[in-house]
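Below, in structure tokens: the form predicted alone, a single chain.
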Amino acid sequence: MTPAQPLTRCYEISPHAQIDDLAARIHGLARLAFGTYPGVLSPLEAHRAWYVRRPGMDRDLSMGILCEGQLVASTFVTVAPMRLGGQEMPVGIVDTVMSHPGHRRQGLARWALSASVDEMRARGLAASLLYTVEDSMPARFYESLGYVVHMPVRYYRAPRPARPTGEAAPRRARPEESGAIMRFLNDALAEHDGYIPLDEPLWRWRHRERPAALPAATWVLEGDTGYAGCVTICRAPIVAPDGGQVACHVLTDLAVAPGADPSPTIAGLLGAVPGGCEARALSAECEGAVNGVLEGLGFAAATREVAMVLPLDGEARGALHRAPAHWYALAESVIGV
């Protein structure tokens, strides 16, 4: 049951589809809500204009709360096919749950997210997934709505990743290779729960349509029979612990060909990380081999995020009883890139 409207002020809830000038309003709210939140992307207006065009972003499931015409709380819901418990199912990915600092403790986030969950259940989605900081106030809030911790994820930082000598050198992928790289990633990450299979719209949004302020390049390492590994490196301003900004190179879609040795492959791929600023990466707790390589190359876990899942049907409830052997951490929902 969706919570009743708060009585202390005149609030109204509305799907994002009915909110005018959404990107600008979201940017203004995010700047206030996340401007000093360590580890996330520093609020950029161009980023919000890009992010609301994310494939699968559902403006009828995403909710905003307005007070006298001002957006004071919001949550995004992206619908995508995702592996959970070893099988693909329709999942509502929740992120950017936020409230205006002057309107907190009114139950607005609970109202918005509960309304989104009601709509996801009515739509017939199997589950909802979100990421948050482990053992935090938001994590306890999500638990109160029925979300359960499913997979801890390490948020790695490396001031200067080590560059081992003697490893094969990666090369920058060419534009005409996008189809081959999508096929490689879908094959390499096929057994990873939490993974959204790549298609042309998602690839185009992540790579060709991204804002100039967040440049990204994909690098591949050649093997004897094709690609041995792949990584995308995005330069982005990240909120620092002191509330300022730090320039980072964020690693996404780090993948190793099935059967390949992850140690030399990942070490070789990290040779593409430019100097001049620190690198950041996400990796699930269950990825022992990958984590060992990253830590051997100078990465250390700064914080721990958790993937939390709310099962909406019996299939998803059964999936939560099967511990994943591999997990793909979704950087666009954790960091924003």
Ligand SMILES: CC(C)(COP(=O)(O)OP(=O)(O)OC[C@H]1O[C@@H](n2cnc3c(N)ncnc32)[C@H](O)[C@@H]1OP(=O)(O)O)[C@@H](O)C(=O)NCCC(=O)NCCS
Contents of the next structure:
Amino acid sequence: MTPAQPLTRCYEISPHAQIDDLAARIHGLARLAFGTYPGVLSPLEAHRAWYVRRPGMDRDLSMGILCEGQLVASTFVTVAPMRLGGQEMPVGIVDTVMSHPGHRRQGLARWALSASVDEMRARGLAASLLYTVEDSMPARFYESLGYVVHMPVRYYRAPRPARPTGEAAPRRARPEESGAIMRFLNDALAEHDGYIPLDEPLWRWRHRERPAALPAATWVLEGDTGYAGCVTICRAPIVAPDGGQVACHVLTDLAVAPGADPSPTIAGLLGAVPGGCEARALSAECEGAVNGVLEGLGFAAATREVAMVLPLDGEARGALHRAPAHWYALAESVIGV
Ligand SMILES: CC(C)(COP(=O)(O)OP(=O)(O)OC[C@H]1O[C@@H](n2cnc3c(N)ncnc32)[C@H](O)[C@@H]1OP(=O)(O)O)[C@@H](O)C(=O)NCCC(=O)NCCS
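Right, the form predicted alone is done; let's see the coordinates for the form predicted together with this ligand.
Starting with the chain above, the whole complex follows.
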């Protein structure tokens, strides 16, 4: 149940749909809330303008809190079909929970997120999912709202990933291959909980509409009967532990064809990662084979994130009892790309 409005100041809550100039306001607040948050994308206005157009981003479920017209707290909710417990269900993905440093500890984040949860429940969504740093203050806050830790995810860094030798070389995917790559990914990741099946709008947003400041390229490795593997590599400025920023290559949608050997496939794909800066990748704790290959190629888990789920109906509650064999880590919700 949504807690009462804090009494100390004249705060008003409003769905994002009723907030003017949303992307610029979100960017201003994110600079303050996430500008020194290690591991996430350094706040960029072009990124926010893109992010608010994410397919499924729901401006009625996403909430903002205003104080004298200024946005001081916010939550994003994106509605997507997601696999949980092996079944696809409508899930509200929460991210970018933030409040202004001058307005903290007054219940604003709790108010905004509780209102989003109430609206998700009223909408009939099966569950809500979010990512946060394991065993952190935000994790405890989400727990207090009913979110439970479902899957730990390793946030890998490789200062200089090993350049494999002797592996088959990947090639850059051509634009006209997008349909084939979507089918490949949907098939290769079919058993992964946490996965959002790709369709044309999601592909278009991730690949063709992304900001020029965050260029991404998809690489494929050919096998005997089709693709053996695929990865997307995005160059992005990431917040460093000292609050500065570091240029990184973020690996997303790393997938190996069912039946292919992960070791040579991933090693071959990583041949596409340009040198000269750090590489980053997310991989769930349950992905033992993938994690072993990444670690063999110089990746080390810097921090641990957790995927937390709030079940909103009986089906989702049941799904949480089935430990996932595979889990897809949603980079855009953890890192922002
Ligand atoms: C996390 C954040 C959104 C909390 O915002 P807030 O408006 O201060 O949060 P609230 O006042 O609603 O507090 C919610 C709960 O969080 C916990 N909490 C918040 N700030 C805390 C702090 N500094 N120390 C300990 N607990 C804290 C408390 O449990 C609190 O509940 P309670 O006051 O009923 O005990 C805010 O600190 C922030 O924007 N941080 C930077 C961005 C970030 O980390 N976002 C989360 C990413 S997953």
